[in-house]
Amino acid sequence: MNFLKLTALAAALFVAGPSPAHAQQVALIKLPELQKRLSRNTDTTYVINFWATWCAPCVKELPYFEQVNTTFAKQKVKVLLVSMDYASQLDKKVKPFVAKRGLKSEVVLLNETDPNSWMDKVDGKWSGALPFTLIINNSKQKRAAFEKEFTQPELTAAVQQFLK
């Protein structure tokens, strides 16, 4: 490739920025889709964290979930970060937040407006407080719910309990 073509290609990439295929996607999902994911009968351990951009303890512990994603990458562990922000905030707040923090775990925004109508379907013990984390392995019939802010060692230990 000659220098001129290479320069033009580099300029086009610079102006366009990263391709959308490499940008972190944040999908809007409804409760039935989340329930379907939570009930999959696989040997994968799912670590599902319910959080919001306005929740300081949630934001503080997000790097710990990212670390779990990295630490257990070679094992059957999947992290799902479920934003509880309003759907109207997806483009203005949630996507920029996810991009700024470079989150690699899958992020979805739960598009449900009345928490009292669906929270007990996620977990009967959940009062609605954030952060809230579920760790599930359906093939082992193991499930744990945590209505608290994790430290890195606590979260890692909780996940390890599911891998035994």
Contents of the next structure:
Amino acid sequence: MNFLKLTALAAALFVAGPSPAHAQQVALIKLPELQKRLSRNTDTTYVINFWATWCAPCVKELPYFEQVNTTFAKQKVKVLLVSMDYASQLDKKVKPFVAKRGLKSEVVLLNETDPNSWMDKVDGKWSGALPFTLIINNSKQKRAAFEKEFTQPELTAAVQQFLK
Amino acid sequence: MKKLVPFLAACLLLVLSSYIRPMAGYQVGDKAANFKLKNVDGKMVSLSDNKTAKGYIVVFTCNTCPYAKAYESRIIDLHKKYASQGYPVVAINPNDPAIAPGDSFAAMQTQSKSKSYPFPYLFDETQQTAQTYGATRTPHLYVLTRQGSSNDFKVSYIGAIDDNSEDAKLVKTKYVENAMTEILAGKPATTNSTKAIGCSIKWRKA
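So the form predicted alone is up there; where is the form predicted in complex with the partner chain?
What follows is the whole complex; the chain from before opens it.
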């Protein structure tokens, strides 16, 4: 009986647990691809968070970004999580992390080595500290940069500003 | 009146988008404030202690950040290369140990001993120095140059150590060394301000 229960539990866990086959892909992208994303001329508000698996404050606020998808499910809002982990850590760290957390937002890894050559092209106000977040709505010509950690209410309020 | 609304919204956005901490801090050419901070050996260290230094390579760094760890031996190498030429390294940990326990003063002592730091490793307990300098991340490096024979120092370079944090062997541009070559020749650095990714400084919660 106990064995049966255990088997059932194991089966349930197997079904409920993150299955690598269904885990989202994490694309490696270069700067031009990211710039293209930042400059898309649509009425969608993009919330772009730069983070890394090794960055404790980033990991702490990831659920708030995930929550944006739910809170603004009926509005044109899209979250993009840009990992600043090294490309060499994609399979070892980033993909397992994304699968384990079951992240629903799109995740990409910016595969560039020399931040001094590209950071200003992402945003001149970014000094290089993580986490860093951009909120952009190009058709409304609105853009805001935040080199800080968010609380959930702060993030919700910041996104709300773009939907008025 | 209706036209005023988008204008006000734009103003609000401008205020919002500049909400980045800290806004203050040094630009190249600014006079650098002296500091007096506790070294891992328990003694207080300030810029005016070393009368023979032509300047300093001040690095805000810490024990815990993967980027700081990746650059640790390169920071030691900078000291080995430039201390004898009058520019010793001074490392400063600005993190609040309440947020990053691995950056406590005791942990700094252990780290500095285990890697035999040849330079002082100071604890910016009030975070005043990091705020004054405008440091935002670890590592964040400042080259200071003495003005004449005074105890005044000017900021000559701010930013990155080099262009590849992951692998020192793949570095193509050594930003701070290039700047040092010019500074040692008495010239201003051509590239005097660079950017790098790093861990946010763990500011004390208000």
